[in-house]
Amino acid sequence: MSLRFALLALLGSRPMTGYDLSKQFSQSVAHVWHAPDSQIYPELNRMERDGLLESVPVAWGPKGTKKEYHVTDAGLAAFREWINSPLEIRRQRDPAYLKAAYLEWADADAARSQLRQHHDYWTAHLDLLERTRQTLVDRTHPTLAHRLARHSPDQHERIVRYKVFAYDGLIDQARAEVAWADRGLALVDELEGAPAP
């Protein structure tokens, strides 16, 4: 259900087509809530059916049209209700940690490979998060720029600081994942012997 609220949050900055929304989603909301296009487009249709969005046809190409989605008053009310509701904490389901608990069954090289993969993914993700955070701080992030344009200047600091706060948490998490993978690699070397040079 959180996908619809992520979409409402994005559309709160400006009306967008499904294509534009998918692009903006991958550059911002996807850092906190992953969803492929195969989930986004059907959810937009459901949200329109449920009265949270309305669409208008806009020109696309020489003869075509596509839908541009606008948040309705009902959509804004649903978003406000969701944002003010208690947080539902979900228990973790992460295969990296499940595997780590049973690495005694793995070959040392396979264990190292998996931990390096984890390390490399989170290192790259950390870099992306830090670069995105900077675009929030300097207010050049495209989605943020559209949102700020729709709000009075006295609200800008509040809008920016909450988004930076969210990214600070994501950055802390990514750093912890990199450090955890490094400790795992050291543990494999300690328990299984260092790899041959």
Contents of the next structure:
There are 2 protein chains.
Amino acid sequence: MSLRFALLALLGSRPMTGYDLSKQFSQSVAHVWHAPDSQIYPELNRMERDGLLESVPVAWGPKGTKKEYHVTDAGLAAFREWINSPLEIRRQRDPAYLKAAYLEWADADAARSQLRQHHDYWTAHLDLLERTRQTLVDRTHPTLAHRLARHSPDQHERIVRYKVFAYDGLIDQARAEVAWADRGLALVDELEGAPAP
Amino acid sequence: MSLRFALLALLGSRPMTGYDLSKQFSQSVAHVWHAPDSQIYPELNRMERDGLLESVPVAWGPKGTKKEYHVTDAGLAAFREWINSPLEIRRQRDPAYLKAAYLEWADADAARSQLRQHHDYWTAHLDLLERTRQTLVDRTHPTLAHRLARHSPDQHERIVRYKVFAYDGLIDQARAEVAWADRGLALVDELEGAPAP
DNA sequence: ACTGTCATGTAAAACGTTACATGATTCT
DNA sequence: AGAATCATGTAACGTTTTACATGACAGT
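Could the form predicted in complex with the DNA be shown next, to go alongside the form predicted alone?
The next block holds the full complex; its first chain is the one shown before.
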């Protein structure tokens, strides 16, 4: 159900085609809510069916058309209702921690390579988050720029600060994951002996 | 697919009935991998069908019987293969952060109450994690005690330290969530004015 | 002419949630 | 006798993943 609101949030910055959405998605909302193309297109159709969106056909080349989605009043109302409704709790479900708790069953090499994989993934993710945060602060993030253009300047700080607040939390999470992986690698060295060269 | 391995991990401590599993689950593995009863029972049946478990009927009262599940050699092999296999990455999907990024759309009261809800949830969860961590350190955690009894004493430290390592990571996560919610509440006060009394 | 990007999906399977359903046993 | 716990699910629905599928357009 959150996917629907993630899409409404994105379309709040400007009308977009499904393709635009799926590209912008990966550069912004996906940092908090991942979804692949194959989930986005059907959901857009359902949202139009439910009256939250309206699509206007836009010419594309000599023959083709593409669908540009616009949020309807009902869509806006649904989004406002969602944002004011109580939080759904996130279920704990993390393969990395599940494995970590039973790492005594693993080979030392496999344990090390998993912790390194975790470390590398979160290091790269941290870098992405920090760069994205910076584009929010300096207001060069493309979706944010479109969004700000639709609101009066006295609202700009509120809009930016909430997004930066969310990213600050994500950045802290990423840093914690990197630090945890480091401690894990040290633990494996301590318990299983130094790594083979 | 991880549910299957979470169940194998638990059954590694001792044979149990589905009911025992679903109770123990919520006190240990559920901290990293949540699952309700209605998912556990069917999965146990599938695991038996796939040869990972064997159930032995145990008398229960004058008429009843219950099924006690035992891990088979195939189950043990599957678990070892899983623990040594590369990590599946966790998809980002967190309603709290999705909402936080668009909190400019929310009423100040709703924003505050959501952040407080997040704060309270993670404070309670942090307390549970810390208490569970302590029962691991002092080895009074019931499932851990059963597990240790099945391994030679020279393995006990390895077994305990990996579990404590996992909980340390979870505890850091929970602390970060509490701190983030606090910063969020301060931000709402700053941007929307002090709360109504 | 070819390559990459734009554009839009479908289909099947796996996974997870929610609500319901039922009866025996043990404890007080 | 009644309440709590033990025991085991099913059914319906919704969400997510994975893999596949197709073709037009734009730039070189």
